[in-house]
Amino acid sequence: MTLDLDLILHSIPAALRGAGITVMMWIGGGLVAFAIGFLVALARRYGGGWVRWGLAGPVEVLRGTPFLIQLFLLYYGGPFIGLRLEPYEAGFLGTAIYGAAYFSEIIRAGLEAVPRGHVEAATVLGLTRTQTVARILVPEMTLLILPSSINMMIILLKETAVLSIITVPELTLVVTAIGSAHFAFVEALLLLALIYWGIVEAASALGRGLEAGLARYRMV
């Protein structure tokens, strides 16, 4: 048996179209996940006991169950409660909710890691809670959580492969369909792995550049 390199080369345009949808779902879902996670982390820090407990439960459930099962329940179970979503909608929403649970914990840990003396100094200077969050906590927290956030985004990228089970025409669905049509599964999986690896490397390089840029800013 030999690898069919011609099939791999001819499959690249279709695979790149699928990769475009993967990146769209990944970046869009990841940004919404970060925004929700930030709000949840703030609510758990400054909210009352009921708010903290009320949010901790869903976060733990989402972190304690596989994304595959969550997506199945959202897409196929949603109609039982009147929630009918198209594959794109379910994929985007599922990615955002799944990622939000993890980002909320990353951000919560980042907020807790900011030295208490900095917050107390802001209070002594007369800053309001909103000003303290905006001027002290968020800038310092951003530097602290950047590596973890980049790592989480890379995990989210690889989790988007699960969206194929609800027929979102992303990278995995497109390439595995090509492999099935030509009975060339090794070639398809090899192409799939190479494209995912390329996207991950690009994201990692971007993250390293961002870290370096922020580190220089911090030194100033």
Second form
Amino acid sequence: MTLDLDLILHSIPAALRGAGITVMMWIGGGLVAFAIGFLVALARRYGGGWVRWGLAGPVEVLRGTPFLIQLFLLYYGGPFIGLRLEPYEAGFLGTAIYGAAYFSEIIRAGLEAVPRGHVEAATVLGLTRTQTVARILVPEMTLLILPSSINMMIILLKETAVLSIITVPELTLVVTAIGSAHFAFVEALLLLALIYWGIVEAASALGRGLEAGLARYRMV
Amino acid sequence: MSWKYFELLALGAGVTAIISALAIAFGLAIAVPIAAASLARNRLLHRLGRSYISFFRGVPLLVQLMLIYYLLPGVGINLPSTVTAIVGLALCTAAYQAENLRGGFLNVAPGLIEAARMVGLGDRQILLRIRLPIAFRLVLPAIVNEAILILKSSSLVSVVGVSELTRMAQNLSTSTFKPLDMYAMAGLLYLLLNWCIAGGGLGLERALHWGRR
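Compare with the form predicted alone: the form predicted in complex with its partner chain:
Full complex below, order starting with the chain above.
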């Protein structure tokens, strides 16, 4: 078997465009996922009994079923309940919802890991609950959840490859399409694997740098 | 939803369970030498082990599966798609399991090893009777976790044409035109399988608890 190196070189520009979509889906979906996860975690901590139970179920289901099944439900099942989404929209929404379930658990654990004493001290000093959350809980939690959040973001980055199955024109779809057009699957897939490997390694290095840079602010 | 569809989905769930179980078992078998290599003092072995782990953890499973699916026939190895799928899943989970094994191996309390040495056990005996059994017990929860991840990831195998749960749901939703029902039912079956793994894992942990201090 010989590899068609020319094809690999020629497909780099198209691959970079696909990589742009991948990164957009990843960062955009990830940020929205984090925001929803944060709200869910707060609601589960301060909400009433039914809020807690009402949110625990969906989180369990989202964490217990494959991302692909969730995407299929959203993209192919959605129209049957009046939810007609473009591949982009379904992909973005799917990534955000899937990620939110995991982030809500990470943030919940982070909130619980902030020492009770710090929260009690804030209350004694006369801070309101909103102030306690905004000035004590959230800053301390942010540093505590940094490693697992970085880990989750990297998992999410790799999960975006699945979006190709519901025809979002991201990296995987673009490069495999080149592969089938030129009947050079192995070359295309090798290139694809290398690009992902590069992005993931870069993201990990960035995460490690961020952790090291923020380490001195840790209070617990 | 008619009973016939449920039966087909349950059949798919069975295939999913078998593929995942085999992938986890083979993955563990592959993970042992990789963990050993990544712990080795030999520079080259260490590099090889680390590169394996970095590559398989750094590339999406979907891409790995497609790569193996097209690469193997290219180098003259023709396997049924189910076998290719198991190989792909096993190679991927091996990287994660190797990392877990490495962690477990490094976390065996040094006092236990010193005690074994004092009692007069040789290096080989210490490895086989002290280090490995304790390391295995330490990583068991992580392996159960990995089994759940692999069960979910095995849905990607549908892309290379294996008739497991996701593929079955896909086929049924095109033929019945009821994707909502089919995928919801498939999701439920995945949840059920996951609960089984989680429960079985807890039971195994308890069973292995003997002699623990």
